[in-house]
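Next comes just one chain, in structure tokens: the form predicted alone.
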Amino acid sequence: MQRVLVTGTNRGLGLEFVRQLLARGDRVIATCRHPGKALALTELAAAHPGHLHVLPLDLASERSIAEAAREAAALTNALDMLINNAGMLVSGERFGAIAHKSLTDSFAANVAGPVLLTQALAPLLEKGKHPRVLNLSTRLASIAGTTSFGTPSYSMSKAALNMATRQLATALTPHEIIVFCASPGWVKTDMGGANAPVTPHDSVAGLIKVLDAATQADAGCFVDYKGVEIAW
């Protein structure tokens, strides 16, 4: 039984994580912007009393992360894994007409929020057993695969989430707390879209699985859902 914190969890990827980690028996902190409105978060929770708490949490707000942090320290005296799972994707991006707000926006969403939380909860992290950070990144943040023009806000926010993972992994490592991203493939959510080929149970079944083998050597490593390494 593991201890995990999991953002982003109304939908998706997010929720899946939620899924697949409560059916094999973990105790689930997940966090959303509005749990009011999470109805299968509430479902799940209903069904595995006691080891599901929701907790609101908007990345974009220092206070919101704060006091989610506080929140979570009341529930567990210690935190083996947290998935920065939550993100933002602006559709249809051109360029000559990208906004500031989009730019800000995601960089708060994907990079800052990330960063943010992990500080805050590394006090519980380093209590966990075993413990391990997971950032969602994507193959469209690979510098060296960056072949044409798209989705800029949201690959240069994570392209510098990349960057991020690599400067908490310098500084929690000292901590043996092992901080990696991960691309969770071209999935069929409603920010992948119907034609992607992956499926989110496949996807979040073998993220799992790269984070239960993770080990110190893995910190600050950029692999996809099946654990291959992908070039920065």
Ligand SMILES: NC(=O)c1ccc[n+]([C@@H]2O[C@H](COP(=O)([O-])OP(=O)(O)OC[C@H]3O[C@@H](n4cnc5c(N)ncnc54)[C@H](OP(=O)(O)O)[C@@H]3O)[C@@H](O)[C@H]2O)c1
Given for the second form:
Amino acid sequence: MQRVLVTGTNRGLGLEFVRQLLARGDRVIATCRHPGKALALTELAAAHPGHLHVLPLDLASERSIAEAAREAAALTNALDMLINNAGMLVSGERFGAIAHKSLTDSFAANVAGPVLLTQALAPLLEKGKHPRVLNLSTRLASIAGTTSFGTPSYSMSKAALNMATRQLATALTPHEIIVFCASPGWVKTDMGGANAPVTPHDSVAGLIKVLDAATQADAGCFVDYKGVEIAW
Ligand SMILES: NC(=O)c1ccc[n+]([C@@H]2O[C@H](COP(=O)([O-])OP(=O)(O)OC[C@H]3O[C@@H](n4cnc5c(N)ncnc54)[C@H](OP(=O)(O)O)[C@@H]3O)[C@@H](O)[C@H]2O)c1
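Return one more block: the form predicted in complex with this ligand, after the form predicted alone shown previously.
Full assembly next; the chain just shown is listed first.
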């Protein structure tokens, strides 16, 4: 049994993480912006009494992050895993019309949020068993792999999340907390769209395997959902 906090759990990969972690008996704190509207989570909580707690969290709000960390500490005295899954993609951006708000919103949700949440939860992770932090990144964040213009706010913010991963890994290695980032693949969700070749089930099953197998040697690495390294 592991104690896990997952962000962005009302839909997509976050919801699938919650399903698979509960199915194997883990205890999950699932966060989302509007718990009252998260019907799938309410049903899962009823089906797994005592194993799922749902907390409100908007990663773009420093106050919401501090409040969620306080509530998490009231629910558990330790965390074994933090899955920084929530993320946003502004679609349809064109060069010549990139908006300041698209950039700042993306950096707030995709970088500042996960960094501040990890910092706020570090004391609980320090008390965890073999503690790990997974940041959900993307191949679109690979600077080495970028050869055309597209989704600049998303790609740049996720590239910054990759740097944040290395920074956090360095800061937390002395506390034996393993921090790494992974791409889930191109997955059929609201973000990935209907043409994506990977199912949420297969992506999340792969990522959970990677998390379970992670050792200190994986701190600061960037891999795909099968554990294969991706070029920065
Ligand atoms: N799907 C893919 O092909 C793919 C590929 C590469 C990487 N990823 C990454 O994988 C992760 C999950 O993606 P997904 O496909 O499941 O996306 P999704 O279906 O669009 O779901 C995104 C989740 O993030 C939440 N979220 C967005 N902004 C937030 C904020 N400011 N505060 C709190 N929660 C916020 C959303 O909540 P609301 O419902 O409230 O908006 C939702 O729960 C993301 O980090 C994404 O970048 C996905």
